[in-house]
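As structure tokens, one chain now follows by itself in the form predicted on its own.
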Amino acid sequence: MSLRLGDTAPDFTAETTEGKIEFYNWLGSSWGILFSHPADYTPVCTTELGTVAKLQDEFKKRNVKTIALSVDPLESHFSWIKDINETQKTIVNFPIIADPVFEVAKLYDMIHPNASDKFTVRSVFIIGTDKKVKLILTYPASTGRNFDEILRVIDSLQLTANYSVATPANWKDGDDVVIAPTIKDEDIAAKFPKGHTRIKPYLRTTPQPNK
């Protein structure tokens, strides 16, 4: 059974480049991003891990921890990290899980036989502080992940978790948001004192409430 949005993210214990971790304990009260790679020394994934290293300040501002996974062993990970640091002009500053017997990969349904039965697909899981899966993305091997988009989604998830709003197409932090349909017109003024625009009975917008 594959994971779906809203499911509880499986807990696990694993060896990583930063030591043995228990996933829930490692997350603590943070949000989490778990993202997988088919194997070490893959060119696209090398650029992705370098990008995530460079974005650590942005993730920390959002109370997000990042952790990667590859089915190769730790020794291979450590050698690959040297290449990542060299080629991407950064320092890998987050753990990479070694998963040579596919324990975590199977928990998170990262093995897709139509793609490969020996390597993980390139998945992204965003996990909330309640340990629920908030987003699942799967990328083809030829297309690098857009981590600016992943940051944008985190901004949306954290905003909509705390306010009765949704974010429209192409929304970015600071833009107007959509008032949830469950909010009655007569209650809008009290909940959204910055004002609102009524475009249609079902489409009402307001300035981002936490800005």
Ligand code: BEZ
Contents of the next structure:
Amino acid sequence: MSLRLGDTAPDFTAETTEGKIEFYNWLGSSWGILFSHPADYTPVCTTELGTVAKLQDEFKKRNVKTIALSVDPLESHFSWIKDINETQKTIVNFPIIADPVFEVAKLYDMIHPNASDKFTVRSVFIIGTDKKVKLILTYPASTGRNFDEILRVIDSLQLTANYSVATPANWKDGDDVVIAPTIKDEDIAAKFPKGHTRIKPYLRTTPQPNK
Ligand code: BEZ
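Since we've got the form predicted on its own here, give me the form predicted together with the named molecule too.
The next block holds the full complex; its first chain is the one shown before.
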């Protein structure tokens, strides 16, 4: 059975480039991003891991820990990291899981046999502090992911977890948000003191409440 939004993210123990990790313990009270790669020493993956390394300050600001997965063995990861650091001008500063027998890959349904039965697809799981799955993305091997988009989703998830709002298309941190349909017109002024615009009865916007 594949994982769906709202499901509890499976816990696991795995060998990683930063030692053995028990996933839940390692996450602690952080949000988590678990993302898989088809294989070591592949060009797109090299750029993705470099990008995530360079974005670590942005993830930390948001209380998010990142962990990558590739089905290649640990020794391969260690040598590949040297190439990533060299070519992407960074330092890989987060763990990469070695999953040679597809233990974690199967748990998270990262093998899509009609794409490849040997490699994981590019999966992304965003996991909340409650260990529930908040977002699932699946990309093909040929398309590198946009990690700015993943940061944008984190901003939306963390905002909407705390306020009765949702974020419109192409929203980014600081833009106006939409007021949740569950909020009655008469309650808006008290809940959103920065003001609001009533475009339609079901489409009401307000400045981002936590800015
Ligand atoms: C890559 O990461 O570059 C890649 C991996 C598998 C197939 C195609 C590209």
